[in-house]
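This document starts with one chain, in the form predicted on its own, laid out as structure tokens.
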Amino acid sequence: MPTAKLADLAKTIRSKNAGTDKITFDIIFREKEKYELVKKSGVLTPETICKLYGIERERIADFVEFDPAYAIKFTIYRRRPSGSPGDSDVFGCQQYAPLLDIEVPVE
């Protein structure tokens, strides 16, 4: 089955702090068709996020498919507060990379 990388379908894939204890992720599509393709494919679910980031389901604070903006958003609890000793990404802006290579069936 042909696939496309999520990075090739989405307009924006980003992560950022949502307060000191959470990181939020945005996957935003320019076209409704690509958004619906990804949404209906089932490749982006809370379970997928858990596997991708090696986290327990309890660490996902929110997971939303937001139709008006053609966006999929989710928020996870950080392992430690932003800026605390041992935190390697104070702004949470480097956490989106694992999402880029997700393969989405395109048929």
Given for the second form:
Amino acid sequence: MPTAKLADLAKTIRSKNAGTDKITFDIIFREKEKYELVKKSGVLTPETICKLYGIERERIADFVEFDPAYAIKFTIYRRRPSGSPGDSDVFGCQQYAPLLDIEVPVE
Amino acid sequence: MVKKPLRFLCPNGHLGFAPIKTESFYLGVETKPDFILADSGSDDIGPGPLGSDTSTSPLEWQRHDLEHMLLAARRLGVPMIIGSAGDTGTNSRVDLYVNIIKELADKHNLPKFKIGYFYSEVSKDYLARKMDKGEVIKGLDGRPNLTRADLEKTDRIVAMAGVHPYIKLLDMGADVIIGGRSSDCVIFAAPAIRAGFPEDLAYYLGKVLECASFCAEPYGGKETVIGTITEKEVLVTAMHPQQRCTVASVAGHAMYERSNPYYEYVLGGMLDMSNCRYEQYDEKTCRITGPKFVPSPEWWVKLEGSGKVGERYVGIAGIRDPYTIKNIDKVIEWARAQVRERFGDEGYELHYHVFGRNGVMGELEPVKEIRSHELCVVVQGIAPTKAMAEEVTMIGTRQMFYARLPEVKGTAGGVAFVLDEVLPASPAYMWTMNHIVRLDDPLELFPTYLTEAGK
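For comparison with the form predicted on its own, provide the form predicted together with its partner chain.
Now the full complex is given, and it begins with the chain already shown.
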């Protein structure tokens, strides 16, 4: 089946702190069709995210399909609070990159 | 009788962090808003500013924004409100902003006006007494409840105010309000609630305005937006000539920096956005209906706490030899072993960030093999004294140079130095508190004061 990269389907793919202990990821689509396509494809689920980032299911605090904004959003617990010694991304804003290349099956 | 709509101008989502763009600000001012408001705080900047009681922004940027806002507000004769003054909202940051407002009033010969302000710092004794009485200070976001040990590790604590001190200061006649640490949305919600608009819409108004133009498109920070509240809706309008507030940009913004797009918790309740409806109202304006504010039966306030971990130095090393790159973990282990030989296993921290491998993402990095032809290693050493932190970092960096790899060809030095020294960095701090505590009164931790400025 032909595929498209998530980066080519979404308008915005970003990550950012949600408070001191969590990082939240937003994947926002411009068109409802692309949003529905990705939502139904199963490429973005708590399980696929755990696999991609190499984390346990307990690390995912929230996973929401947010219809009003055509967006899929998930939030993970940080291993240490933002800005602690050893943290490499104080704002949590560069953790989304692995999402860009996710292959989405398209008809 | 139908209430006259009120219009709120917000030029900046984190006052001071980068200066406001004045073109769209003055386009907004010309429309004669009823309030000029901005949030100045953030916990995104890490625990350092709260712990060390400093701002993360240069004073000149903060003065720049306050000057434009103050002069416009006094000219229009409308209240100006700033929340979470100076990044952290500590008492010293509130005093700093109050003094800047007074200086600006003198500089511009402004007629006399009233400045209202409130503090939000919480003493460790206050929390210790609560704990002695058996009250639980609950952990948020997966944190355990507060322990004595967490409290000991903390240097400074602020509590997140609700609408209450803002409403009180408006009642006291304040023309300008400088707030301590506050939930972002309450800065906007307070005057709307005081004017008699429904809490459901007032809190949403604050939610959508708190980051200024982040709720507009195309992307562009530090531009002005105006929020309008009526008895049945909130309207949000972009002021920058090229920006628009669309259904997509406003609904998308509801998700920003939050774990869940539907709920926002503040002192006194929770804003439920799960039934919000977004509609394009005109070219630059989005209309929102349907938010719901759910008051809480008890007063629970959020606490932020920061504690010093130690003094810190930073070292930088570059690597080009492919064999050394392949064996980077052995190089790091060698350097760590030399630090252990000198200082033992405990009493300091030593962190390696290997850029070109997983320097940005650490354990979350799915790319496991190194694909780069060169690496940059940033070394952080943290210890109780500056001298020890410098030595920990120096050994941890310098000894990468001497790492013993059996097959290495280049035996004159294993890493490249941009600087043959380690650099003093800001002390290391840690967020020690992301908790909530129960209050008897929503003003309990937020004493309010009034002073005057101008002639």
